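In the block that follows, a single chain appears as structure tokens, in the form predicted alone.
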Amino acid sequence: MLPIDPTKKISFTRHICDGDLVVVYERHDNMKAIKVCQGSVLQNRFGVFKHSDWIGKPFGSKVFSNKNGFVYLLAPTPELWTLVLSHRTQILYIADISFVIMYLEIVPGCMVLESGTGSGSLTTSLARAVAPTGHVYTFDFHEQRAASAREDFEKTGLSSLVTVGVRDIQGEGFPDEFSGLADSVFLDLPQPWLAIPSAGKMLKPDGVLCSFSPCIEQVQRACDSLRSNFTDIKTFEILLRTYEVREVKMDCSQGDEAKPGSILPRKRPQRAIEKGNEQDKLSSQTVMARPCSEAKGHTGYLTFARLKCLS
């Protein structure tokens, strides 16, 4: 995930080697994380890839298999990760995870308290946030879920920045040994109002909180809770619009009758070959903008709050 030298900087910049992950890329919709074995190959219906091929090539790399078939060898950095990583839960997407990350005020050296880790979604883009010199403690009450993170961590190169710990939050609260040292705290629970109050003993002075929840019910009793103790309570929604930008066709001959945008029918003329020409003349090609019609809707609400300084 982020290949850290001996001296902790994060560097997209070495080779590939034996043992690394990458997210092959084969199409924008079809991308997979291989880990490189010398002697192992990939099968798909672009050829066979052979790893050694793979082995000294620097990511970003594009390879051919043996029909000359390509794929592109790219870093698994968090973004990327986000979207080949296997879901053991639901998971945070981008734009939620960038939005998480800049209210709770993360920077390199942060320590960061995180319950639960889910699918390790979000937990990935916050250790990339503290590094190199901060650390991300995450918690998850499923014995086998935290384990199977854990794993994906070791493999991503995170386990220097992230531990893994098995805890129920709501019922027992974060561990004492963080009491009044966390720079933030970010819950994904069903009951978030019931670590709140514990959440609250571990953060520093002015430290942040985030609660995501996909229901506003969830939402109202978490607020409640957090009154006591916090202020700047506020809830947002993200709702990420994307758009499709493409070439078209635009007939010149309708003058201001012509839409913008749409796509005109091209029949062919009676005396086609006299009048190929100036057809030709009469239409254009322009770029047209449009939203994409399958939009992504409501992913859950994300309630950040701000813990008082007492005198």
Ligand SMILES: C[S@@+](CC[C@H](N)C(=O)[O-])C[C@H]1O[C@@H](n2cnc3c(N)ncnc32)[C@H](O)[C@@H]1O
Contents of the next structure:
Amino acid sequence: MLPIDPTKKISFTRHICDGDLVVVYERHDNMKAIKVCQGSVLQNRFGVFKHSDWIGKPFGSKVFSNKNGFVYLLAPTPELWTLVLSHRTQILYIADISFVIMYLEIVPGCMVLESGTGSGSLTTSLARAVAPTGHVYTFDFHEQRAASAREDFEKTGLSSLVTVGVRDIQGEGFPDEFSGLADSVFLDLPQPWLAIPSAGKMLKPDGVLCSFSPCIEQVQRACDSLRSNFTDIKTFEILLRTYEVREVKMDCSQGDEAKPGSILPRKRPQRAIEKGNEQDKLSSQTVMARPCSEAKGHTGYLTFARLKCLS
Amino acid sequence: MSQNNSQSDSIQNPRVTWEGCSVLLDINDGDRLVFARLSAGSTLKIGNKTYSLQPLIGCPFGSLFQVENGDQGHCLARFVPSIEGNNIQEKGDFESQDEIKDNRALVDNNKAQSLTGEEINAMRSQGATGDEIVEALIANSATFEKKTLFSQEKYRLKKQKKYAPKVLLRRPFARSICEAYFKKYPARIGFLRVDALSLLLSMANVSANSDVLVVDMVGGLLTGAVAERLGGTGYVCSTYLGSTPYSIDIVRIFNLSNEICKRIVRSPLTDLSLSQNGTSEQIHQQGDEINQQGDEINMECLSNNQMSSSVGMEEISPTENDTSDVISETTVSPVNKTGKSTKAGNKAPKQAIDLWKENGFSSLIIAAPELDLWSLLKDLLPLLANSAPFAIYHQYLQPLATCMHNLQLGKMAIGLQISEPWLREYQVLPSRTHPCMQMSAFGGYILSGIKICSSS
Ligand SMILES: C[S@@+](CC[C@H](N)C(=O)[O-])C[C@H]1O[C@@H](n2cnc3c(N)ncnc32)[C@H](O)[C@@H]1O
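Can you return the structure of this protein in the form predicted in complex with the ligand rather than the form predicted alone?
Now the full complex is given, and it begins with the chain already shown.
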């Protein structure tokens, strides 16, 4: 997924090979990650797609099924991965993820601790941010989840950047071997205040901690426990509002048969309207945008804090 | 330890300052933000006094300094806070006693303080520390005892800022640089808020070894932020229309190692284009005019700040507040000689350009509020590898809507989305948790998508 190996980098000359991970894009809300395998097929509502047809095509290609249905084959990125990974837990999405990476000041070479691993959605972006020389140590007390996450990082080619450990972080804290070595720590745990003292031990002075919690009571208790060793304590909520775009035909006539504001379907753009068309003179086309009616109203609160610098 | 050496190059992520290093000075809890380059001769003005920044060299980032009256006069000295918090934000143990008090008896007139200005000056000349003056002010305040603990703390903080100012030494990172500019000079960074910047970097999959094409008309903030993520691998290529590159002055504020600076290159769009054609000519002319404008603006801000090309000190202070009588303009540090750093933003080497022509860029980010987006994008998209993600920032919705519509019609990209981030900060205190009263209502719009192979 990451161009850690420059030969795998997307380019005009990089073609899909047997064994590559591709993201099959049907629609923006329907994608799937698939490992390309010479003899395999993908079957969906558009028909049967032979993987062998995909091999040798560039990423970003449109490929067809036996019934002439089509999908696009994309190179995986952490953003796409978040949309296609198998949900074994609640996960973090792009808005929270990108803010966390920025606020934790993660740059290549950093050492980052995380718990819990969950479905590895955030971990994937953490790995991208520390590459090529840094490392993410992520812990979950759920053995099966940790194993699945490990498999996923294998699949996405991140295993050299991520180590998954099985450990009860609320009960035992992070392993002592990381004391004073972490540039940043991220917590997505039900009772983060139990892990905060340990996180403080792991961080370098001035290192940043982030705790993600859906409920304000969790935030309240986390902040209480942060006040002794941390400074610059800040809590945020970040949401995304998305917009839909339409080309709208605005009626300029005053006639009776006017159909004001009729919306042209996006699929059938009326580009070539014959000149001199009477109708055309009386209406104009404008591209307009409005917020989508549905949106996530809440994901969680992000609390950041910086370890006090005492020496 | 090697971290104290002046060569930052060997260390990826230094946490201790060195001579010639760029720092962000946060004075009095964000009241004033100053970017400075540390050298033996550089100074900071607080109130009517000038302090040498020399004591900051070799100190860990995150350390706090306060003004001290030494034998050689005033200087900045390291201040190590106690483990327990020492201000209201960090203290949370007083809510219960507080509930019985209220402020009904409080009359705020100017008679509450019995200590006169002359008396304070006298204390000063006798060598009283700022903290001692604050204590004296509290002792001589007739109303202090009647205030709720909450307002007592507020009063103390206010006096502390005035008489015992604190300077926090911070690392200039994309995060802090963006926040500082957004607070003070949002127009210079095209009103790009830190959450929008972070989304741009994610959406464009900025990662080690990638070759990121940017159009940065936000002063270099974008270029610097991308370079920070590349960590000295890959390239960030900042392209421009016409013949004059856009200013990337803000890049100098980042503490980028030579290794990283080498990976920041610039190239006119004409050099990157796979082929020339008639339509792009026109756009380039449009570009020339804009560049000229841009230059004037840059000159202006350079002379305002009296910044010579190798000095990276910039004052960012908020609008006047009640401490302004004490805290005024800062002096600009003298030119720093040790900053012989590699220049960021050299012309892209020919081999690199050839490679990009052969392979395409890994991703594209545009933050060009002054260019016609669609004609720009039409020229840039062909330079991207297939399946490459792109993210376009704009403070207005309409140009992005038009681009999105045209990309859909032309079947040039998929996964198209216009998003607007919304960021709310919370005050979290015992029994006093609520969203902050003030928030930024707007951080910009982003159009993101993924380039697909042209169907032909
Ligand atoms: C909501 S999920 C994390 C999701 C993750 N941030 C992501 O983006 O995919 C929380 C995880 O914390 C783990 N967990 C809960 N308590 C734990 C503990 N005491 N120690 C370690 N992991 C724990 C759970 O097993 C679960 O997988």
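Numbering follows the first chain given and starts at 1. From a predicted model like this one, the values you see are computed outputs, not experimental measurements. Superpose the two forms; the largest set of C-alphas matching within 1.5 Å is the rigid core.
Once both forms are fitted on their core, a CA shift of 2 Å or more is seen for residue 62 between these two forms.
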